[in-house]
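Single chain ahead, by itself, as structure tokens, in the form predicted alone.
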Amino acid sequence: MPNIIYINGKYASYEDSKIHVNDRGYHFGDAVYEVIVFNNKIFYDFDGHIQRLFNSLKSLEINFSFSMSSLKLIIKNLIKMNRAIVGSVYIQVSRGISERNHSYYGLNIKPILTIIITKKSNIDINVKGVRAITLDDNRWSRPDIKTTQLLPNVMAKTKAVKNGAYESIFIDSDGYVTEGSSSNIWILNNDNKLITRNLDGKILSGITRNSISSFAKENNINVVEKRFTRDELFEANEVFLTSASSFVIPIIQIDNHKINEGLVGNISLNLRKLYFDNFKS
């Protein structure tokens, strides 16, 4: 089966694709990225992901000339070339190639766009509850920008897997939950309020998070955006995570604390179903 990617203006096979040794994404993580899931010609939250890509590029002062429509055309061509029905689109834009120097000021650098298609066999609407662990948040102070500088997230996710868990949940220095290593975190409290941290610059503005918030409100679920503590996390009636690749995943145990007696909650399941139903329609 074909394995074709798009890199630096060309469609090429994996074997023929090369990244320059002086690409700033390679040296400094000076790059941003997005992941978009597709299923049988349906893109999940396409516009939201591309707009966030543009926002990240603007925050890092990377001058990018592609439009949303031109990106979509390249992506559709790439999916067709790879004969993919279900999968994900990985989009990365690095600042470009230059001699290794921390500062990019005054340099005439052309950004490099890379797009990779990963095929999946299917997307399972049904889901089981997962375990999570908590960790101190040791990331840089701008996690609201979706850069490829993910080493703390990589270490956190790996620690979760080593401990038989699905996700690590970061806790800030004041004892409040920020987000997961690759997800946003939600709780349903005893007052049936669905809470997720507000966009205070300490979390990524998750595209799936935004959609779930809208779908919940449309279905008369009381959504509150504010900080919540580790204790509130442990005492919640339900906990779940959202992300582009996981959609909505219920969390039934965090560290040694069972959530909802270790059972998957109805709100988590209903919101996952709502997400798929909204894009299907």
Given for the second form:
Number of protein chains: 2
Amino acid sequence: MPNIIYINGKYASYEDSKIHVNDRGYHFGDAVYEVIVFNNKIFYDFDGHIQRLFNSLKSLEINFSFSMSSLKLIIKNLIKMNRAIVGSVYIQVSRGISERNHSYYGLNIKPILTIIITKKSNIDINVKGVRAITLDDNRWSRPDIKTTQLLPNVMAKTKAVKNGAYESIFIDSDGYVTEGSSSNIWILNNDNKLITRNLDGKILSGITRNSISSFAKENNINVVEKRFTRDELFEANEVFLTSASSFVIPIIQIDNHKINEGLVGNISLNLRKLYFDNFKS
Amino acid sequence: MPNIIYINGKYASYEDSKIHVNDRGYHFGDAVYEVIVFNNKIFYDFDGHIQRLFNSLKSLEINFSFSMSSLKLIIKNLIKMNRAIVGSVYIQVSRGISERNHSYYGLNIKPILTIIITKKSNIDINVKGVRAITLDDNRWSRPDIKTTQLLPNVMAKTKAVKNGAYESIFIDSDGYVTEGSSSNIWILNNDNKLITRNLDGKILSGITRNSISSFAKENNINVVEKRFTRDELFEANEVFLTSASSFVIPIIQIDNHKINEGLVGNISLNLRKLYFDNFKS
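Could you drop in the structure for the form predicted together with another copy of the chain? We only have the form predicted alone so far.
After this comes the whole thing, all chains and molecules, with the earlier chain placed first.
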């Protein structure tokens, strides 16, 4: 099974896929990333993800010279070399390599691009409901930039898995839901409004979130972007998460609260189906 | 000039000092670190730093098997191989290498230890005063663990350097000083009390901070560990920072506020001298 990784201009075997120890991504988490899923010849939201990558790089003042089309070419090459049909593309760009020093002011270094393909056996439109837990949002103030500052997310996800759950949902200090450790969170409230938090800097502007919002509106679902509380989460008719890797996944229990009596909701399922329908070739 | 780095069990040349792209330190900042300065045969606070490294590892549930003495042996070898007389030791331990997945639950992987020596020409007991700027503390909720979640610190330090300053001082949402982007902050207030923030989880338990606290007390200086405000900072008789690499450095201007009329204070200088005196061979 080929396992070829793109590392800083080269296609390398898994064993040779190494970065320098002085990469600022390793010392400081001074890096940004994206995940894009592909299925046969289809990329899900390719342009949206790459555009967000460029936005993240700009936010951190990382000067990256690749164009969207050159990235696509590398990714297509890599998928071919790995003989991958279905899977995900992980793209990371770090600021570059330099002797360890917090400040990057005046540093003239080249960003390091790495791309990893992970094969999946298939993508199933059908889905089971999952459990989630809530916990305090303890991340830094810029979760709106997709950086590798992910240790709080790592701790949160690990706690979920330890507790037999799929996801952890962050709650801000005012009692409002922000997002999941690697997903956006949505509720269908008791008035059948589909609510997800507005882009107030406290959440990532999810690419799947954005697509689902459009697809829902096109299907006459009342979408509202605003904050909602943990209580609204517990009392919702339906809850689901969106992410590039998970698409739409219904949440049927949060902490000790069953959602929709523990059953997968129809709107959640329909939105998942709509997502796949929109990216059919 | 030799430049030998310790990477996961091997002493490697600078060019060969590489870690695998799937190192969780690279993808998540799932790693901890320490910096220790040495001068001839002296290590400054060696045991304190290594003990804190072990504490950080424990906080993140990273199972690391090296003892303090085995680490010291590697570090001494490395210093010798690099023919270094004066310099700093950077030690990083990441959780290890695995296919990218936030949760580490059930992962059976070996931590990756890297050690880098940076030579210095000499260590000067004399010191000039430096400038600092203040900015909002926007880090995650666990700055008390010495992890590589350092992007806010990177942004803060870069902002300082861009503004001709040496350090950025974080202010919490209540208006109290937490710490510098890579240092602890101290004030000598108008009652000649030496104040530094208590270990309330909002700052790192600085090793140099701890030593300076002891040395000051032994010299009949009234040391108080408690929060202090930005205004108290601006109005202090003296302000200085402590860190492993900088020891004690007087701060003579913060934002537009001159401290002690822009002159280096005597207590700051004395404490710097005391620090070196205490580690003489």
